[in-house]
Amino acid sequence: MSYAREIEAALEDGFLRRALDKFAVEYRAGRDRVFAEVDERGLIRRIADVKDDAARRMEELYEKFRAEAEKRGAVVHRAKDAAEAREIIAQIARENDVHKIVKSKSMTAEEIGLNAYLESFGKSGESGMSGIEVDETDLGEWIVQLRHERPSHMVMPAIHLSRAQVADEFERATGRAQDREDVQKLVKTARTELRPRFHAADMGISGANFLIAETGAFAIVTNEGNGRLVNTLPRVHVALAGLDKLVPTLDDALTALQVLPRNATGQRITSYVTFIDGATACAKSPTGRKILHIVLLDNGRAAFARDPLFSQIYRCVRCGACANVCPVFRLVGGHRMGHVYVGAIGLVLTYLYHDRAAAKELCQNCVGCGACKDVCSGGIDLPRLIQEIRARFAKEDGEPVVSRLARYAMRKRATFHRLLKFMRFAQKPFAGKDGFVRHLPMALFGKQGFKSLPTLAKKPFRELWPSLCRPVEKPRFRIALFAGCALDFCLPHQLEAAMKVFEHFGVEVAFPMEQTCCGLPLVALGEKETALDVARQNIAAFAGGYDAIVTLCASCASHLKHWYAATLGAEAGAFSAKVTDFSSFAHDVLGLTERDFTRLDWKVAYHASCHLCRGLGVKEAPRALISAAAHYTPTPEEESCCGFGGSWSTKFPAISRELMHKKLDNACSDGATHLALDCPGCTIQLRGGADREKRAIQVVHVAEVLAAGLEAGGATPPATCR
């Protein structure tokens, strides 16, 4: 089945959609509650610092951990790859005449395909391994093992299954009828089936959340008692973990423990945190002590720890939060939003550890909303890593036609703008008077038909500028206006609204004609080099003594401010430092309040564009401005993604449609007359969706709300631009 068809099948799974939807809402509330008690950002910075230091010192920490663990009776192994790790564990089983194995949930074991490898010996009857059985003992892991599936989530492996599906599996496994409605009875069935297996097991295999170099101890964090039974009852215990789990001290592990359960499940602490410090007493063992082996997996970790960009992946503590907040995961689940590891970290790790072909598809299915980065326990810049993977694929495998065309069209501003002008004339036979394409048969829209498509404006903003540009005496501020492609050529009326606000409050405005696209679409396509060329053109265009560079596009603002600075460094430093979004400038710099407007009778809902609320961290300013000029109406999940994502929405229209539909449902839930936002991409998505679905709501920019609030009072603005 093609990846696109897998996505569509997941969207048709009603139970999956309801389960993930319910969890996403509850998770956010629970997470916000427990993080309110601590310094979230301070803890995340500390974890990032500790894990970055551990990545730099990986070899040193490994040697120290090995020495300390072996002092305490453990045997430490290092495996260069998955095959060697599997063989090490198989050899331990042979040497100890192991026939039955119980496992506690371990994503590293999933990474190396351990179960299938060990079970194959039982089928083939190889030396010393005849009849081996491997049983997962985590409830979710046992369920997916019975179904011969991968986990769909790092923390909740069976979240994609209904009670009835679980009951069916238990009936097949036990031969007994199961109650399909009583969850506790199903849990009791699992307990009844698994408890005897703990006692019969020769070997227990677990993961490890932290490997503490100073003591040679390791920690296991679980919510089920099965983890401790796996560690204590069998005579042989094998702990399997990646080298990235090394931390210098116990304090470092305890710091991470303040974030891990909060981020994973919204708990202050999990039910069980177990520290194992060497081989303990064990009556089943012939020596009277536990036979303890610790297998540390490299599988590319040491090499990527030296990579200046990708080394940050070793901050990951496997909490699963990046999946919990991902709008795509919420709709399609882990089997389509991952390979072995799921969510945003799964897209990156699939590329680094597993299947390049799978990674090539998966890394395209990121809408770029930044929610994963916003909640990451270690502050990993996951969107940037995914962008870099796209760029590497483009460079290694050759560019698709769309990327080559984009590179050619956008490398030079004049070429790009000539193309847009040509498109403006070419659209005339199909353009409706209301700004939408109206005269094409629906069949030509294909799967993009869930929203009305915008036309290019009769005149772009740059052609309107001479009529708007007037001198100003004693301006309060001198700013340069960065338009961005969509505002300049599709939605110039939003920029005109902003000009009314600037004019009224004494702001002198410049509009450098050499400005071009910010370059974000190029980065999304993997065209990094062309994006850098475009960035340098914009930096040169805005070389002037401006107090600020203001843009009405949140996506442009975030890209200009962060990507330019991160990629070009000092070359972009002064430019990026001056970039600000419209709402922040109006609220924080101009200081606009309700005293400056005549309140409109509009009932205004708000959509927090992803690049504004997360990319720039701007949350209160637009809401305060809306409240100043109109009646702000809070609605559910204002900060969830609308599903645009630039070219992403054309690649995954079925997901884009569902995200858009949910956003409009929420916006209309309390009878709002208007939906305000700060991004032209979101405007195109939601305005087009509202038109197609015949919604009784107008989609406007925050600047349009403010301009209307000024006009309602009959204010006559002074001339204030140049």
Second form
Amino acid sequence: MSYAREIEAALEDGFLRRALDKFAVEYRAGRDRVFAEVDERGLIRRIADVKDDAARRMEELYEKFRAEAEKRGAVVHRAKDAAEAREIIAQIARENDVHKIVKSKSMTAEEIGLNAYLESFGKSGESGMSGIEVDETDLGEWIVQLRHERPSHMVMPAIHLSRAQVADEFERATGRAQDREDVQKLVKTARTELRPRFHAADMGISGANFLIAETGAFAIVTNEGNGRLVNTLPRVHVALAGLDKLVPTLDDALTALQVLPRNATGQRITSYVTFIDGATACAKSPTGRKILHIVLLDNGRAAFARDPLFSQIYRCVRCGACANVCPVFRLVGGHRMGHVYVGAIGLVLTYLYHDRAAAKELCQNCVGCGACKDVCSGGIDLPRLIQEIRARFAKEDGEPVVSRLARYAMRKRATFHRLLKFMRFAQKPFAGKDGFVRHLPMALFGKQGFKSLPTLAKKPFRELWPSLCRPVEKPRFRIALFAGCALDFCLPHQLEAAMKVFEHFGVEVAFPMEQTCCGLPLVALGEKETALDVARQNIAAFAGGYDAIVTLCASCASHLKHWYAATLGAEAGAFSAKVTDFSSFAHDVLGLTERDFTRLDWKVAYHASCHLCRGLGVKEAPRALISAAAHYTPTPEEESCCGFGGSWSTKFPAISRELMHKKLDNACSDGATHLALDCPGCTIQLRGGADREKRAIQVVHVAEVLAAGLEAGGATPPATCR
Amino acid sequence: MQETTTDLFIARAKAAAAQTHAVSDEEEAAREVDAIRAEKGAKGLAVGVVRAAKGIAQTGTCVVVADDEAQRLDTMLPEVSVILLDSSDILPDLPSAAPFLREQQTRGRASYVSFITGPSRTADIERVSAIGVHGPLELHIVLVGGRP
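Switching forms now, from the form predicted alone to the form predicted in complex with the partner chain, please provide the structure.
Full complex below, order starting with the chain above.
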């Protein structure tokens, strides 16, 4: 089945949708509760520091770990790739005359395809082996093993299945009728069915969450109690883990242990955390000691540990949080959002360790909302890594036409802006009088029909500027306005609203005409050189001694601030430092409060744009401004993505539509008359969606709320507001 | 300070679905364990009893040194697990357990240390919480000195 078809099928899976929707909301609440007790940001920073250091010292830590573990009676193996790791484990089984294996959860075992290998190896009767039975004992892993499926989540492997589906599998596996409603009874089935297998097994295979170099110990984090049985009852224990699990000290493991369960399942700690150093006494072993082997998998890890950008993946502790908060995962499930590993880290690891062909498709399916980066246990910049992988694929493929066009058109500002103006004439046959394109031939736009597209404005802001520019006597501040393409050419009325606010509060505004696109879409296309070109044009255009550079576009602001500074360093330093989003400027700098407005009778819901709330960390300012000028109406999931995501939405329109629909449902849930936001991308998505779905709510910029609140009475929306 | 650490331990252990029994001394602890054995035994449930070396207040965790295999299985196989913990052995949080773990792991022989918090559990089917999967269905912590 093609990836597009798989996504359609997932979107039609009612059970999956309900299960993941419920999970997304409950997970957030549970996570917030347990993180309130600790210093979340401080712990995440420490994990990042410890793991960055461990990645740099990987070889040294490996040597130390091996020496300490072997001193305590373990045998340590290092496998360069999946095939070697499988063969090492098969050889251990062969040497110890193993016929039955019980396994506890190990994503690394999934990575190397261990079960299938051991089972097939047995069946073919090679090397005189009569066959090996492998039983997964983690409940979720056992269920997906019975179904011959991959886990759809790193922590909850069977989250995509209903209790009835589980009951069906258990009936097939046990030959006994199962309760189809009572989950507790299904769990009991697993207990009674698997208990004898723990006793009968010759070998237990587990993963390991931490490999502690100072003492050669490893730690296993579990809830069900199967992990301890796996590493205790059989005479042979094989622990399999990636080299990335190495940490220098016990203190480091205990630091990470404060975050891992909180982020994974909203627990303060799991039921069991087991620390094993060396071969302890074992009654079933002929030597009286456990036969303990530790297999450390490289599979590309040592090489990527030296990569300046990708080395940060070693901060991953496999908590699964990046999937838990991912709006795309929530809609399509883990089988469409990963290969072996699931979620944002799954996309990256698929590219690095497994299957480039699969990664190429998967890595397109990131909306770039940044929710994963925000909750990651190690603060990994996952959206950045996914973007880099896309850029690498784009480079390998040679330039697509759209990149070549973009580079040609955008290198010179005048050419680019002439092109935009020309497009206004091209759209004429389809444009409605109210600023929407509703009747584009569907053949042209395929599944984009879920929202009305904005028309290009009759006059862009830059042409309106001469009539709007007024001198301010004794200005309180002198600022420069960065318009951004979407506002300049599609939504100039939002900039006009901002001008009213600036004028009213004594702010002198300059509009440097040489400003051009911020360059964010170019970076998304992998056109880094052109992106640097336009960045330098903008820095030059804004060279005047302004107090601030204000923009109404959160995406532009985030890019001008972070990407410019990170990529151009000192060259962009002064420029980036001055960039401020409109809401922060109005709230933090102008200090606007309710005293400054006649309160509107609007009930205003708020959408926190990804680039504002996570990209810039701005959360309070827009809400406070809305409360000052109108009636702020909190609604559920204000910070979840609207599904715009730039060019992503053209590749995955069905997912984009669902995200938009959910966002509008939430925004309308408490009778709001308006939905305010700070980003033209979100405006285009949500205005277009509200129009197409005939919703009563009006989508406006925070600046429009303030401008309306300055007008006497304030009962009617401003003329520019649809 | 001691009192607040014990209180926090009890609250967090209960939050993890453990049952706590605060007793004043070893003698009372022995009577409490006998009572649990009798009650559970009458229902046909097996009871395993071990002693914890440390507790962790922040998480309601018992730290059990389980180098001995038979003793270790006593915390795994029976339906009911009973852990005796001296309230003076309760540490404040996870990082403060590092010196104890280091001591265990540098004694010149292999060790097996378990952090046990509540009974075994899963949420693998429809995220419905179920207590008692492969390990104990109940965890009782008898807190010696937990009551004056």
